[in-house]
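Here we start with a single chain on its own, the form predicted alone, put down as structure tokens.
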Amino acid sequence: MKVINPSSGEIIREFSLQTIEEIKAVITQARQAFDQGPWPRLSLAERKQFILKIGQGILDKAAELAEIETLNTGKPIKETTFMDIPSAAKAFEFMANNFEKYLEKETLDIEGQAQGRLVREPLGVAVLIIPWNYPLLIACWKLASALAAGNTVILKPSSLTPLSALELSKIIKAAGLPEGAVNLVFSSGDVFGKAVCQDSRIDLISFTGSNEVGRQILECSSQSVKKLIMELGGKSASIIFKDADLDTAVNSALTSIFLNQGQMCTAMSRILVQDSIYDRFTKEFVSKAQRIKLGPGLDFETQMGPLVSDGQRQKVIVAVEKAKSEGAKLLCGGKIPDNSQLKRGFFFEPTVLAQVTPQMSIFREEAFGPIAVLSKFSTPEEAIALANDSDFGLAASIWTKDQDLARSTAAKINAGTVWINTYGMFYNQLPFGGFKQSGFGKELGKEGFLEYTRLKNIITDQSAEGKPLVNFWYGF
């Protein structure tokens, strides 16, 4: 497995992929660590201290991790330094300081007949499959919840971006977690997926990635019946109403599609603008998109880096050409930059397409690249219909000064997260996850944590004289 620097096309490192036999051995180790090892049996206070150590370990190596993440993904160093790495550490800190209250037992008395105790327990062995667009951050989202709940973990990073996961495993080892609590696997997706989906020793698969792979996991896992958390694709819509602050809406819309080169499941790739401001918005948006500075990820002046691979860039090129053939109008970008200093990397210009209709592929299919699609609407009802005209339901954003309009629109949007006058703000207190083809299950918050637990109902008889109704059923 060759790990490539997307900014230069150079090989950073090579790994040996683990065989099916080696993966099965890792599953055995994780299973034994859960069934017999100390991790699930530690007190909550002890577990908390380990999780805090991991978060602190990330902060202690923040600069090194930011550079590694940038070298491996191509995203600008400003993003990894100020967003990815601090957010990864905070995921552990937040969960360490809150999971104990999420595990509080609930007691229910049932009309003098019985007492029920609702108890949250770890699921067992949790497989965490991490995408290449936010390799460290999403690994930490999942790990913090899975470990706090008491599960043992098998962590599978993308074969494109494994370097920060390797560094994270070193931090976890330095924190002193028991052997087998966290197990790192380097493998191709096909080999690993078949191994864990079909193995009954796995209790949970938490997957973030493409719909195509998600469907394969669903199908393969049906043979062993295990819990799944699926965070899949998106084709999110940003609704810009006529009373929105134009500068704020334009700048925010740029961020919502060109951050991380558009390689975000929550990217607002469909920008819906009310007709009375459409021309002004489009002029400003295109002008600023053309001024976004492309460059190597490690350059602090870079505003947009390369795509993660040449294969991903080819997919984006195909999407743009198909959109043009279907009648979309190219306003800017749409090609590999002419700059000779960028020729070795996987760069692609910020691209804006207009006159896009819901029937076009670019309106409906996730391109996962720096392609903004502009469409206009007249009424709130039309905007809502356009936003919901999608197989996906991950996120949306609404821009207006009218709070009543914002709230009424949000209530009718079929998406798991709706931002009002902001974009992309993830809070550890709040759950994240989508509807429809965007998957099911949650990450973050209490709800995300509870996904990594199972709920047990313990019923104790409370009937008079200890004679429950079942005692009299046959009457012997």
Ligand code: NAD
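Residue numbers count along the first chain shown, from 1. Everything numeric in this text was worked out from a predicted model, so none of it was measured. Between two forms, the rigid core is defined as the largest C-alpha subset superposing within 1.5 Å. Only residues modelled in both forms are compared. What changes on going to the form predicted together with the named molecule:
Relative to the superposed rigid core, the position of the CA of residue 11 differs between these two forms by less than 2 Å. For residue 465, the Cα coordinates differ by 2 angstroms or more between these two forms after the core has been superposed.
Segment displaced between these two forms is 462-470 alone (run of at least 3 consecutive residues, each Cα moved 2 Å or more after rigid core superposition).
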Given for the second form:
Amino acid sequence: MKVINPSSGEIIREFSLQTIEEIKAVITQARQAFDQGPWPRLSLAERKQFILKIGQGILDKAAELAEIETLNTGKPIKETTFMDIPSAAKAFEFMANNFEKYLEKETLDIEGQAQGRLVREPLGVAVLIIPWNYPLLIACWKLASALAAGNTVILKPSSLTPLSALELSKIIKAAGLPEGAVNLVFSSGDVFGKAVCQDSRIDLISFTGSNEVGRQILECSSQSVKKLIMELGGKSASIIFKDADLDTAVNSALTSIFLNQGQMCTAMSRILVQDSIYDRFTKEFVSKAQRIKLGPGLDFETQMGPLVSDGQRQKVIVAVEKAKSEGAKLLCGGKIPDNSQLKRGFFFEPTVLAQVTPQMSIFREEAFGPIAVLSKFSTPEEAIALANDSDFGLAASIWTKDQDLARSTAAKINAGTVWINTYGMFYNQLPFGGFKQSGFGKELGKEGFLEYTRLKNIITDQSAEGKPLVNFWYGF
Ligand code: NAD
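Previous: the form predicted alone; requested now: the form predicted together with the named molecule:
What follows is the whole complex; the chain from before opens it.
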């Protein structure tokens, strides 16, 4: 496996990929560590200390991690320094300080002297499959919950972006976690999927990635009936009403589609603008999109880096060409930049397409690149219908000064996260996850944590009489 710097096209590192036999040995190790090892048997207070140490370990190496993540993904160093790495550390700190209360046992008096006790247990061996767009952050979201719950873990980064996971595994080792609690695998997706999906020694697969691969995992896991968490794609809509603050709406729309080169599951890849402000909005939006500074990820002045790979760039080029052929109007971008200093990296210009209708592929399919799609609406009902006209249901954002309009619109949006007059903030307290084909299960918050546990109910009845199935059924 060759790891490439997308800003320059150069090979930064080579790895050998693990074979199916090697992955099976890792599964054995994780299983033994769960069945016999100390990790699930530690007291909650001990587990908390380990989880805090991982978070602190990330903070101690923050600058180095930011550089590695940028080198490997191409995303601007400003993003990794101020968002990805601190948020990754925070995920551990937050979970360490909250999981004990999420695990509190509940006792229910049922009837007579019967009592039920609800107990949360770890699931067992949890497989965590990570995409390339937020390699460290998504790994940390999943790891913090899976470990706090007491599972042992097999972590599988994307073959395109394994470097930050490698550093994270060193931090975890330095934190002193017991052998086998966290196991890192470098392998191709196909080989890994074959090894884990059908293996009944694995209790959970938590997958974040594309719908195509998500479907393969669903099918392949059906024989072994394991728990799945699916965090899949999106085609989210930003709804901009006529009374919105225009400057803020334009700026947020830019961030929501060009941050991380548009390679975000929650990218607002459909921007719906009310007709009376559509022309003004479009003019401002295009003028600012053209001023975004492209450059290598490691340059602090860079506002937009390269796409993660040449393959990803090809997909984006195909999506733009198809949109044009279906009648969308290209307002800017749509090509590889002419700048000779960028020619070896996988750069693509911020692209704006207008006059896009719901019948066009670019309105319906996730492009996962810097392609903004503008459409017009006249009434709130039309905006809601357009936003919901999608197979996906991951997120939406609403821009208006009218709080009643904002709330009534949010109530009718078919998506797991709705931002009102804001965009893109994820909070450790708030569960995140999509509806419809954006998947199922949550990450973050109490609900995200509980996904990594199983619920047992233990029933005790101290009464001598009054247990119909015990005392009277056969009449003996
Ligand atoms: P991908 O599906 O190609 O790969 C994701 C991971 O799955 C990688 O680690 C890959 O190696 C692995 N994989 C590939 N084939 C596999 C198989 N057969 N069995 C098991 N694992 C396999 O996705 P990607 O291109 O890395 O990421 C982009 C996608 O991720 C987009 O669709 C995006 O919307 C989605 N995403 C979703 C969220 C969310 O929270 N909903 C967050 C980030 C990204």
